[in-house]
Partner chain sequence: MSERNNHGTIRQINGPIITIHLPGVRNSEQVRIGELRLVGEVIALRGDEAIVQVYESTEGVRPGEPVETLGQPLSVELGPGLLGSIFDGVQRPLEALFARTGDHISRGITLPALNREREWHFLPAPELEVGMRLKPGQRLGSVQETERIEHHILLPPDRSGELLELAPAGEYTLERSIGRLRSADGTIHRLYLYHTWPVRTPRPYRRRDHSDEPLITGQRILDTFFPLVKGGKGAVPGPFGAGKTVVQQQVARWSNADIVIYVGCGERGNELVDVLETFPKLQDPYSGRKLMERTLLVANTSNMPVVAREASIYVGLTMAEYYRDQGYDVVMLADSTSRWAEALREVSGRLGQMPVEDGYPAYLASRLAAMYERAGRVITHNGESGSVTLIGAVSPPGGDFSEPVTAHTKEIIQTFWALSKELADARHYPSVDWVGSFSDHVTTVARWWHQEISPYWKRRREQALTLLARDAELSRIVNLVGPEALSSAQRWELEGAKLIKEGVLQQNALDPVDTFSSPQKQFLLLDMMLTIYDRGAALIHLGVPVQELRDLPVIARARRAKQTYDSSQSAELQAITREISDEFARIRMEYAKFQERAE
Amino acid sequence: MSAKEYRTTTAARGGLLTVSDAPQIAFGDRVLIRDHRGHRRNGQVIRSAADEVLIQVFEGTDDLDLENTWVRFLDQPMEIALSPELLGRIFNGLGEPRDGRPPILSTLHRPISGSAINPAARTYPREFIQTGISTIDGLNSLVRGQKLPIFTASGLPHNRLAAQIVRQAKLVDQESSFSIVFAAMGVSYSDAQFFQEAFSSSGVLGNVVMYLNQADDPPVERLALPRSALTAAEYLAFDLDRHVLVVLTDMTNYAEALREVSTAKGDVPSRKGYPGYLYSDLAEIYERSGRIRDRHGSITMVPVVSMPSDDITHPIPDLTGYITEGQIVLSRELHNQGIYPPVHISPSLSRLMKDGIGKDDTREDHPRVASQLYALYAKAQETRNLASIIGAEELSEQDRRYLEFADQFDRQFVAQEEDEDRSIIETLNLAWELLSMFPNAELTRVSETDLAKYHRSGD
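Could you produce the structure of the sequence above as one chain, in the form predicted on its own?
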């Protein structure tokens, strides 16, 4: 740690502080700032040149008197303390307690930027994770080590869905449950209280590490928060051999903070004002999930991404889709019909679903049942569109059956209670109840053995 303090600050804007005449300062160094009142603020070097250094101040630069501001460069990266006592605690983006309890005392500190994982050491994500939500387990299955984002929009119940996943996620063939790392960025006070109360009342809070940044907290802190959360997740997964589920909400708030800082830095803007390095920045976060060969632990990630103006082609969801392995898309139309969770089946996708379902993971009929449900629902959607043009009374008997199937699918399969934890067997049995609305001849994607064993009606 350097003993030298600099009082050569020349500018402060948007959470950024410029210091001149500070030679040989490394990029990424941690910085301690002391203002004219003697209060301390934390920062990190984000640009270093021969004539000046640019510092990202996590507590913001409001009320700084530049002539009476002292800056000390600590010659070390941003780090957080790690120990098993993380579980049950609430921290801010810098790893400082927000729950009124003492800080974590540990000799183990690690940089929040994480350590690079050799791609050759990674192993393929497998093993079905049961969330208790039929639309995910049955049709968009999550597997251990996967990155599966939730695409949502303003006013939709993504917070309730994220909390339900945290409460219910489990590996069906193992006794061990998930440890949860929950990172909330730019959330309102009421949302922060909702998450804390939801985890506390369900009894899972002792198995959750929360990193919390509220809407009135400095936006710059949001850039550090997911990295601190993932450093804790890596410790729990690869040091303590735990299965870790990381929930990041909302990545759109993170990207907005990144745009604000990049604009203040003078970076050249790209699509909709976001920096050109938005893709690589998001990838740096998302790619910290996964599994490592010969390690028992794993990191599975469920980021929540709000789509501004319900636009799935917006840069944030668009780039997220390139990096992650699918998406769960929430529907405003289903939400307006009172259906929870309002998961829109057609655009939702899990690219790794095939590797976590079937005979040895869920049940032998699962892949074929999911395919059949998708096919029937796609046909039912076409029938709905036709009925909106010519009227339901003009439909044939077969088309009316598809119309009834679509309604029953939305009301029975998609819709479920917020505290309803369906097993994968219950989900598949429910799917067969819906398939039994059709004769055998119309169920072309399931096998004869499946029909003989599970189908409830004949021709």
Contents of the next structure:
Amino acid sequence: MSAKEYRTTTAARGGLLTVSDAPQIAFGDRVLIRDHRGHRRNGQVIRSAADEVLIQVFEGTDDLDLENTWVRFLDQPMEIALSPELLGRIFNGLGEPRDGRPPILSTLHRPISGSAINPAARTYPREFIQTGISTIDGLNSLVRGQKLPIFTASGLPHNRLAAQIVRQAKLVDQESSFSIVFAAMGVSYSDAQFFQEAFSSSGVLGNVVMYLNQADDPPVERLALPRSALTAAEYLAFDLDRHVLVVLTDMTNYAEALREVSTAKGDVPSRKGYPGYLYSDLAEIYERSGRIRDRHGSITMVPVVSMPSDDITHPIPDLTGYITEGQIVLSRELHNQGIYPPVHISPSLSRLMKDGIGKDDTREDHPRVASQLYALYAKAQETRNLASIIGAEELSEQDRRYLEFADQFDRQFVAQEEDEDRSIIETLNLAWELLSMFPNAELTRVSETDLAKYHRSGD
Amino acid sequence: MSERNNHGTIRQINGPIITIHLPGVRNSEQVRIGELRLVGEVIALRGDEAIVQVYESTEGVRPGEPVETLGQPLSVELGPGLLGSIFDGVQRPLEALFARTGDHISRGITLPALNREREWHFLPAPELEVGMRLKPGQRLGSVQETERIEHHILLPPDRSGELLELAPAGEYTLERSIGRLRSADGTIHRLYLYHTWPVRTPRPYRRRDHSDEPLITGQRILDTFFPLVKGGKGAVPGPFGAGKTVVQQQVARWSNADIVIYVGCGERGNELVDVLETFPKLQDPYSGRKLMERTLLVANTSNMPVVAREASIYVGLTMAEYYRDQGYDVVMLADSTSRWAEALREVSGRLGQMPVEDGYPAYLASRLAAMYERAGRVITHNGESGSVTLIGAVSPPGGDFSEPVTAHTKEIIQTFWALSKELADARHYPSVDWVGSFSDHVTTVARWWHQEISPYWKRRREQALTLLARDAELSRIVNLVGPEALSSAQRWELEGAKLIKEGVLQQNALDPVDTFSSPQKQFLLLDMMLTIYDRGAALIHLGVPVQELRDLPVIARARRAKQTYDSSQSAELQAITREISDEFARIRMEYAKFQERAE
Ligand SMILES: Nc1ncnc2c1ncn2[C@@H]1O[C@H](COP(=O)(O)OP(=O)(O)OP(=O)(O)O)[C@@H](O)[C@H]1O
Ligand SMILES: [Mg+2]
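Alongside the form predicted on its own that was just displayed, please also present the structure of the form predicted together with the partner chain.
Everything in the complex follows now, all chains and molecules, and the chain you saw is the first one.
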């Protein structure tokens, strides 16, 4: 470790510190900063030239003065210590303890930036995870190694849903549960509290690693936080062979911190002031999930993404959707009708569902049942719109059946209790109850065999 | 050249953009950066400094570290062994890299793209004799690259001269020379089974040729409604989750091309694994051989270094042109060209160039056009016909087609498969929107369909499109005043459009039968649905209620026909159409009798 300290800071603003005359500093390296009160701050080199180095300061640049700031370049990348002792602990975004207990001691350190998984080293995720939630299991199934975000908005019960998934997620017929890596960026104190209680009341706390940055903690630290969390997740999954479920909340706070820093750096903005590299930056995080050939463990990721002003085309949910393998979209309308979880199935999607369901994984009719429910619900939505224009009385008998179906669907299939853990078979049987409202001829997406086996027509 | 200084030093590191001091270095030259010897390419010269884009992460690199030039631009190796492989954005072999460095991609590793140990059985071209003058790109012989593909060994297109020696038939590795050539200036060159070519220089050919043969993809809405020709340029724009990748993978699976090059440019790792795991098991419906034998992959996933994304498209195109030059029809899929454009934007932003629209540099449109220009049908140096079809996915932010990449692409291509969020949300797949899509090739391919499939193709196609347009009009009326306002004839039109949508346009890529439709099957299904509509319309005119026709069991069977009968079962499909005619004739008779009695 180089002992040399520089006092040649020339600018400090927006979380960025410039140091002049510090030659041969490695790009990406870790930096220690001592401010005028002798307090320590952490930084990272984000641009390096012979005559000037630009540092991103995780604790922010508030209150720094240029006279009394000392900078030490540690000659090592940003990294965290790894050991099985991580489980049950709480850290900040840089991997420093937040629970009053001593730091992790280990000879194993890894850079938090990670490196890209060789696509040829991956195996395709295909093991069905039962979350006990019908709209997910039945229609947008999650598989081990998938990244499936929850798109939400302020005031919607995404935290409760995330906590329910964490509590209930398991492989069918298996009790073996997941190790949880919980990464919270810019969350409120009460939200942080909610999760801690949720984990401890369900007895999983010893199986959880938390990385916590609250709303009043420095925003720049949020840039390091998901990377630290995923470095821990990779260790648990690929060194310790565990199946890891990573919850990242809220990625919108992360992206806003990124915008703050990029603006200060003077990067060319693209949409809404977010930097052009937001896509790649988010991808570096999301693509760390998956399965790897010849490894037992896996990383399944459930990021929570708030849609500012409920707008799914806002750059953050939009770019997330372009990277992740589907999305679960929550709806204010359903929420206002008192439906929990308010999952809006039309824009929701799971792209990895196809290989995780069916005969050997869930039940043979599953893919066709899902497709049929979607087709009926789409038609029912059209009918609802029509009814709102011309009045339900004007509808044909056939159309009224669709209205009735939509209502039943929302109330019986979508809605469930927060502690209701439905098996996939229960979910599929429930689906057939709804399908049975229609005559065989209208159910063209299921097979004749399915109809003979599961359709409960009165005749 | 040898007097030039090849060594310099790093001055500044700004993410993937590095400034170096190396007087005399040329634009586009490849360089090795730092102690790690990262791969980079010179993109601009400024005074005594050169700007380098680096294809690997620059973490840990310091000012003052050494730089070395390689004296040549970014190039790829072209020879047997490409097929069945997966390369990264600068043609590093990912399988070999995995064997060497494990799960994660390490930096600074250079591995030859093509295997040097493997032996190939070389057959010299019988027409060649020692002492002959060889023209650029001339065929030297061949090796059987896969059971399906005979790989022609070509003289590099920038070489010509007198053949001094040509090896006899036998086993050769890429390292072993297969002959010697004396060029006009007297230099003697050894010849090998492979050569290299700079990726940013389009490979030359004798002349362009026109394309009139349809590229059959087995996807009904594409082939029948918005066709593409071999050598054409197509784009698939759509918001996330609309089905761009599925469309591209379907084309990769089922198109009647000889060679498929799939470039995953800034997209998901798992999508490439999907291809890698399924293609070796799937059979190509034309040759019966495994799909992987004609496929090669280029992967720069979204988490891999951004600037290699820009290169990956050219790496793919150069390999595509190489197979074209052997007389093959090649399809290259680029998923997604938006990520390529974003890589351009990223670099131009870091260079401080003036952005024009949404942060994109002014040269976006011309670069896009130049990229698509590398597609086309040509007559090769050997007088054969070969083609490159280029199909690019476009990922517009917020699904807004007026953004720069989509808008410029639309100006360049001839076939536009616009995907719609509304259709995708309703699980109408492929979500190709028949209003926003277009193809300039309909008249060109109509001749083929007329000769090979049916003289009624053009008429049936137009009839279906008319019905769909009527459907849109009538649905507007329904939404204003309710269904009661429609006449029975109009309600039957709605039913007709529904049959076209469900029975023809919707095609489930995941269903083993429905996933591929031969042109014959496509036409038979279209004809079946329109037969129902036509016969029904006549009956409705006589006063038969819509309700009575709609619920006929034979119609439910017609709607399921696409997933019930595969492409070889034309007779069964025709039987349903006959049954429909018979059934409607029966109803007509009954109805006539009923009316007689009533009178
Ligand atoms: N023809 C089809 N048949 C069945 N399912 C389909 C079809 N097309 C699309 N899908 C469904 O839609 C999902 C999303 O499609 P796809 O991954 O191709 O979207 P995309 O447009 O490439 O999205 P992105 O821009 O995010 O990559 C698929 O995973 C699949 O479930
Ligand atoms: Mg895609």
